[in-house]
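First comes one chain, alone, set out as structure tokens in the form predicted on its own.
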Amino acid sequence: MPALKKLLSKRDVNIIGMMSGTSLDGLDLSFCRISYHKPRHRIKIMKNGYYRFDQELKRNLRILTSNAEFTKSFVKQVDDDLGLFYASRVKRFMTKLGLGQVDLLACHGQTILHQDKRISKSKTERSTTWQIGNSSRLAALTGVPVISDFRSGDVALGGSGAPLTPICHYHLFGKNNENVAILNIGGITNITFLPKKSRRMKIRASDCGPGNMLVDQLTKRLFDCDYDKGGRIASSGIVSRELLSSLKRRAWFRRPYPKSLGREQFGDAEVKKIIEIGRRNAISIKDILTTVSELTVISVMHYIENLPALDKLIVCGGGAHNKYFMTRLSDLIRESVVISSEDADVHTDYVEAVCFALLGALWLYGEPANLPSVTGASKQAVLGRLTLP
């Protein structure tokens, strides 16, 4: 196929990444001019944007991420629905900011599974990891090929399939006079330390915590908002030592790093625990949210602490316009400056979509993308998977 063996040919790509992560707020797209380099790739980003998702779809996505019981056609439903729903805002995409020529799209999908063996009891299980999003929907209707479900390679290998964005962040932060950290607060927490003068083997990289997840789950809950706005009603109130105590005696935070969480640890089952304990111990709706909050950078410092010191703590993802999130981490962690990554020039919101289109490209240039080290796969290997409009 001709198209196809000019496509492997390009170490130039233009590329969307596409990233729909745990909170199941929508779509953030990243245009990229990626090129090949070595020892790290030359990533231009062009264009970002954001759609939301649509009430039905978000709200059948809750229910493939709960412990609700549905069919096998309904979730095969959802599937197609998202497939379509991502390839409408592509065009949507592609047509507002006349894009021209995009050789690939790659898409995360949205993870509806995820369950990491190395936090779990039984000793005889494997990780699992699920993304739905229809990748041959998405294919036909835009007419750009499509690389995606990036995850199954490296579980097949006994890995977790996550976290993915380590050897990412390599390429985009990676300083040769630093010691770094790149934290993601998105609907879970995730870290990447990258040595001064290492090489990808010495990147270490562990999820941390809930993130927004709790947070905004319980926000809903309790004041009825979407989320903690610049974190104003966490900044409110005061930490409940019981109820932090008891949140730190938790399976997954005393689980040895690294670790790969998901909504299987902070989904309902987990709010109703924590509304639960706050009434049994008459602790404020505000000081609920604001100990949450404390969780959320408590399990960030527990992973940091292991770390030798920081130069510089790089923060992106939603939690990054979180005030609360921001000043507390300035405040335990005093010997590092601590910044969003729109000051090292990456948007905030888009740090995960950009890493999304660089796997996309890794898998083009024939590039490993998983860290045994990180993941617990049992090697390296080329992920993700190529389907043709």
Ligand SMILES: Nc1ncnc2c1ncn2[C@@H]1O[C@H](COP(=O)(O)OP(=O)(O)O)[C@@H](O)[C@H]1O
Given for the second form:
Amino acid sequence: MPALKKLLSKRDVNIIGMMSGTSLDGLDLSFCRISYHKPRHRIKIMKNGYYRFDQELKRNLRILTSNAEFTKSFVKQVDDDLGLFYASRVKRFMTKLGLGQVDLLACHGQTILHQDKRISKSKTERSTTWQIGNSSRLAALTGVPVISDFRSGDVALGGSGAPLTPICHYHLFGKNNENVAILNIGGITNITFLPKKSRRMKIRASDCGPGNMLVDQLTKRLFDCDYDKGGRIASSGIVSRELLSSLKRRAWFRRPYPKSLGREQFGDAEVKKIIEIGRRNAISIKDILTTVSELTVISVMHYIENLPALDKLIVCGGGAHNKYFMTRLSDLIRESVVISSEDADVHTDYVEAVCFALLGALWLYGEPANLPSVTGASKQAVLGRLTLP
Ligand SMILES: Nc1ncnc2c1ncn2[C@@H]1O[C@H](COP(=O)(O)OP(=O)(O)O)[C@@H](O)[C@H]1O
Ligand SMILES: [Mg+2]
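Same protein, different form: I have the form predicted on its own, so give me the form predicted in complex with the ligand.
Starting with the chain above, the whole complex follows.
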């Protein structure tokens, strides 16, 4: 196939990175031109775009990520619906921008199951991860080759399949003369530490705890809004010591790093427990939200405390808009150290989408993307699967 041969020989590629994370808010797109370069590839971010999930799709994804019972045909239907949604939004993005040549789509998909054996109670359990969003539909409807299913290859080697962005952070933000950490506050928080003169093998990374996921569910239940805009509610309450110490006793908090986390730890059941503890201890709903926001901050600090002194903490993800998180991190670290990724030239809302564009390029270059010291895999591997239109 000459077209495939041509694609595989490219060193300068135009890729749309596609990310929809555990917050279930919508789809982030980043159109990037990536050029092969050693030791760090060059990434030029051309355009970004965001498309919210429609209500029905969001409701169905919520069902699939909860413990509710559903049928096989329902899983397949949502997989198809999501593939169609991805395709229509990518087409809209390409038309709106008049994008000429897109070589590849690099699609994370939507996680509906993620279990890391390192934090499960039974030692024999395998790690499992499952992303949906039908890539055949995406390729067929856009006419562009798709790389998807980035996590399975790592899981097949005994890893947890997450986090995968550390190698991308190395290419995007690595510095020879500074200790840099990148903190993504999405549904979950994950952090990457790039030591000075960072060589790949020295990179450390882990998920830390909940990001926006508990806060979002509680603002919905207690205040009937989708999220705590600007962190205003959290900033107006005080931390409940009883609730915070009870949350710090959870197994996920005590397990050693690195670990990966998901809706399995911070879903419906946990939200119900938090509301119940609040009721028993007469904690106001405002203070519940402040305390859960504080949990996000202290679970990040718990990781940072074991790192060498940081020159920069680069914050990205939707949580970078939450002033409670940003102010508390600045208080606890040092104001001059904590910056938003915007100050490092990448829009806070699109770092993850850029990372997936880069993961698509790593597939094309035949370069491994997982870090065994981070995911627990037995070795490095080229990650992703190709679907041709
Ligand atoms: N202006 C804002 N103020 C506070 N939180 C925000 C704001 N904008 C976005 N967020 C939070 O960010 C979340 C989305 O973050 P995102 O990085 O897309 O996470 P994910 O990768 O899990 O989808 C929203 O659900 C919300 O909690
Ligand atoms: Mg999102």
